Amino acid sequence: MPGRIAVEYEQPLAAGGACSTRQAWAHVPPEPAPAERAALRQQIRRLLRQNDAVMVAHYYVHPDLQDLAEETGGLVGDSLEMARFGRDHAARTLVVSGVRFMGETAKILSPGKTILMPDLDAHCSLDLGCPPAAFSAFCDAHPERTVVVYANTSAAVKARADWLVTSSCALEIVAALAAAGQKILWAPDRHLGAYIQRETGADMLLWNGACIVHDEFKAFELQALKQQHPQAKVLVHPESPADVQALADAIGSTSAILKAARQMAAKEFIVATDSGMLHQLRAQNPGKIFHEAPTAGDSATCKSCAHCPWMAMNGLADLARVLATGANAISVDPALLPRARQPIDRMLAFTAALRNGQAAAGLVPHLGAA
């Protein structure tokens, strides 16, 4: 079809595993003209009020979708205020812009309420990385030790886990369970486990996978921008390569970025993170320049390549669409719905605990083997 791109990404090699799939494809809808997108905005405005539906969109998504989202009384986020805003919000039906695995966590959160995605083949490498069966088997190989999964995984992974985590959390709870005596299996991104892993003395078995976007900021290309630009930080997402995050200023999640762009004295950032964050970064911070990471050296065809395929499947004509006709409705097997809860549960408890001020030594419960 038109648009469409192959798609590549790491296979995962512990316990011998190997991803189905080696190739997924997106495709990215066109631009609409400027009169389009107008009424397509018009239109979602009028079908949200209709379906008593909301939206939720993440902070890699298109810009259009993100102003959306704030205008109409949705929510811009990362996938742990994603999860909070659609688990809490009284709408019926809750409408998905980012990738899959955010629409499935949504619908395992609130079973009874319609969650609709603009593109339901809207992937993720780190979920389609980490195929159930095989981690599955590398989990019995290691039955002593507590499963921490990152959200960007599918429902199946999610119920055999114990604990879910976003990048905004993972370091604390990691650190609790760490001070409990508790063993670590991590999956599925090795930078960001990795990541936590130093931060944190856990003793950790990592999962080997990456995220394709993330995986690919070169921290020679990136030492280079920086003497291009001396006055300027660099903020890193924890996803990316340990030699990236060496020379970073701060390392976090998309929220903890836009929190270290909107705090520090710098007017001039580097951002080694998904391009979508710049809509963001530089709405909130209008007198503050912000430059992409670097993905590839001289001799590729752009400098900077980073933003995920399949956050851009997602457009002002699809979203109409499902709106209108119902289309694309996430569902999860109702046998995996209340063990994939119970670890999202866990975090959602944990964070609000923390937000509450209480201490993380308290949080977490001796739990068993999965």
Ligand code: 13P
Contents of the next structure:
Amino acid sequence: MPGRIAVEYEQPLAAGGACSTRQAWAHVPPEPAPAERAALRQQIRRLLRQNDAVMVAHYYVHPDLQDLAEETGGLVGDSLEMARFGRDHAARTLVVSGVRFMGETAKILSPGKTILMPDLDAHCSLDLGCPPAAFSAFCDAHPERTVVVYANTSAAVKARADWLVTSSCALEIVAALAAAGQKILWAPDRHLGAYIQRETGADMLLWNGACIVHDEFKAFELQALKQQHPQAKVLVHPESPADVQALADAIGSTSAILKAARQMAAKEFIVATDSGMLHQLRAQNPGKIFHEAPTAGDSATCKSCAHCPWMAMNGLADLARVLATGANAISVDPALLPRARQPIDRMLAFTAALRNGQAAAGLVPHLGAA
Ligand code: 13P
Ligand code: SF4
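Having gone through the form predicted alone, I am curious about the other one (the form predicted in complex with 1,3-dihydroxyacetonephosphate (13P)); can you provide its structure?
The complete assembly is shown below, putting the previous chain first.
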């Protein structure tokens, strides 16, 4: 297949233990020529109206898809915002531009809606690196622990969880669980898990997964870039390694990074997250300068080069095709749906309570049902 690339990711051999290297693949669709691009955008606008469909896009996908989502009344957001928007929107069809777990979360929350994705093979190394059977065995070995999983997981892994979190609410949820005296079993991202452990002091047992994009940011080279741009503030996604986080002026989810860039007085930033974010960062902050954080030293070769190969699989032509044909509809095993929905509902209730200024910790005792 033209444009097909091999992507290496880590597969933990045992929970918390060593990893072996596995291979997946991705393919990046060709950039359409200007006339084709304009025609596709027009066609997608028309099909969205005709099909009672709305776009939900992640910040890491191609700028064309982010712009279309915004222009047509859809959403560009982080994974928590995507889940909430998809659940609450009245449209009968959601077109999710992102990676597979985002489409699955939308389906779990809205089983009656049609969820389409430009490419169903858009995976995530965290999801691939946390196979349900191995994860289930890990949970079985630690029945006394509350199972908290990151959104970047399969429906089967979510179905084993007590709580779901995204990077924008993980700290608050784990802090509330720890304050209620609970010990945590965490999966799959080891860097985000360790960050939450450091920040909350919670007792956490960590799965050993990693994001192929954020795991590649390099502290030594970042330090050198900081020296070249001494005025720049460093914004870091918590899926990055601890030594990169240690150089950050702000650490947070994609939405938190955007907020920090808007609110900080600095005029120059170094950004350690997927380069897809630069589109919104520059659009929302005219006059501010954004540099990509380095992913490899002189003697190394980057694998992802700061752009998720699976996010890059989302393209205009496939989006138009699935809207026209109904192809690439997400399905989730109906037997998993109720159990997989429980931890997502808890997260959404918790974050809604936080937003409304209610005592979200009051929701934690209900965990006993899990
Ligand atoms: P956010 O929840 O911050 O959008 O992150 C999702 C993700 O996949 C980051 O790599
Ligand atoms: Fe998964 Fe990393 Fe891609 Fe996000 S950037 S979807 S965590 S592989």
